[in-house]
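Let's start with one chain on its own, the form predicted alone, as structure tokens.
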Amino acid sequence: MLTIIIRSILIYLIVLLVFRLMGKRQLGQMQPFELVLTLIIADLATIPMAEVSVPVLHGIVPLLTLVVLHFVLTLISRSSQFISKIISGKPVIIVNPKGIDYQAMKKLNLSTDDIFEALRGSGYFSISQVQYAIMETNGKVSVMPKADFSPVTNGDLNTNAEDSYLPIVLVSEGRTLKDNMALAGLSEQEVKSIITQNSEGSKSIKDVLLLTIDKTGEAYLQMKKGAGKSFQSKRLVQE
């Protein structure tokens, strides 16, 4: 009995260390590969706890192997946009100013009930209140409301407001997102020009943490070292 208790405490401490090393994300915030690792770790941990005939080392080695695998997958997904899409997928717009994107809905195997449930969870009960809704890679839905339905509504204040536009990520952690650049109608040279004109110190794309722009030309730039700032840039062509 004492042996089982000691083994259980040891495995518990190792699993606790493993999850501390993996980060502090909650279950609903995990990427698919992180969720798979979590489920496998939970299963592996129970074996050396319950089976005294299984050496403790045979339980510890697989756990540590999975930690190494986690860091390798995380590193690969950060360094390659293509691999990141394969491992974690990519955010998908399921509601746009025209309404529900039927093709995106079918691709994600969603129903209209699923979409309305997600919108209600964000505090919106009608598609007409939503400018954009995005299915994130972790399964959560992020909602951008129309201007008149923002938390403090301009409609209540009797003020006219333009609709909000979805910021397009052009550069993320030193990597240019070519698909998004094409969507914004900007060339890599134009993106470099925006960085050069609005950054202090380094002008290299590799030193950019985040660069976004929306259709009105409202841009946000933050270098890996330094504070971010918003500014007005080139107005994008309306679709």
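Remember, predicted model here, so these are calculated numbers, not experimental data. The term rigid core refers to the maximal set of C-alpha atoms that superpose within 1.5 Å between the two forms. Positions refer to the first chain, counted from 1. First, how it differs from the form predicted in complex with its partner chain.
- Relative to the superposed core, M223 undergoes a Cα shift of 2 Å or more between the two forms.
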Given for the second form:
Amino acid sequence: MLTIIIRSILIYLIVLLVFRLMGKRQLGQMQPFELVLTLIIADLATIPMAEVSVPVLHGIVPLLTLVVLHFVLTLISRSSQFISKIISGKPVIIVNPKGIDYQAMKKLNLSTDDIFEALRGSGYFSISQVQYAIMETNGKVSVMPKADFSPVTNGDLNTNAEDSYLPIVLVSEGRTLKDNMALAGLSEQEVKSIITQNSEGSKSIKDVLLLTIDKTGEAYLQMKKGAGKSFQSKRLVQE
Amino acid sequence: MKAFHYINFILILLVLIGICIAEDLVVSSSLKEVQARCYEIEALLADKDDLKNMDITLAIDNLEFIWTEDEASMCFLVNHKNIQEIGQEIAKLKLYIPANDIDAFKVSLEEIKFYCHSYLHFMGANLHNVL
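For comparison with the form predicted alone, provide the form predicted in complex with its partner chain.
Starting with the chain above, the whole complex follows.
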């Protein structure tokens, strides 16, 4: 039994490495060949895990071969548009200004229910609101609404709104994130002083649930006990 | 980052090539060694009518020793179930000596040769095996 436990740990670590090497795509964002590889990997990993007579190498070698294959396929599909179309397919317009493209719908083996489901998922409940709907190669549907149904943007209203910046997490669940602190150009002392100035209860980093700050100095602090609050801190030098 | 991916790819490729070469070397040398020992025992048997002699006993002990050593390294590369018959037949050979059962002894020897031959064929990367 100990052998199975050790093998399971080993295979798990290798599968983890394989997925890390293959990239960070989520299941829904996978291209068809990536989905196939994922399914095969899941199956391959279980064989040497439970079958003690099968060498672990019989699981590792196919996994590594698939990593190489994935790398080669990605490389080929990047270098050639034609091969990329063969491997991953191409986006298909399923709804155009005239309505649903029946031929495309049949070709993709979709029903009207599937199209409506995808449109509803994008926030459009009527086909009349949609200018174009495109079935992407990863199976997602991108929707471009008609002008009357497009959301109003700051650009449309000429509000001259400032660009928003990505908040940097400085403290998460009582732990300071050193890399993020360096990115924000803040020292631990400065982070402590932000907490001391803005926390009503405990002043300890250990009691902080979340502390974020963006380039403009807009900060958010929430202690483990208590509600979160936004406040203006010092403007960051670095992005 | 791109260079890191290329390095990973090359390293994995090298590991795969290394494993293939190691498998070919270890498995074929081990099985060919066992086959050669079996032919030697057959030659010894041709001169004698009796299994109860020192030469055959020593040859079988030698065969068992070689196989035990090789089997351990082969288990890293091949399914243990595929090669365990060889060990079983060697154990049978040892039992046939006190009983002086020459016919059964010859059958076991043939079986060892057959397993080695078939596994050598099974291991190679040829069209029959791939398909």
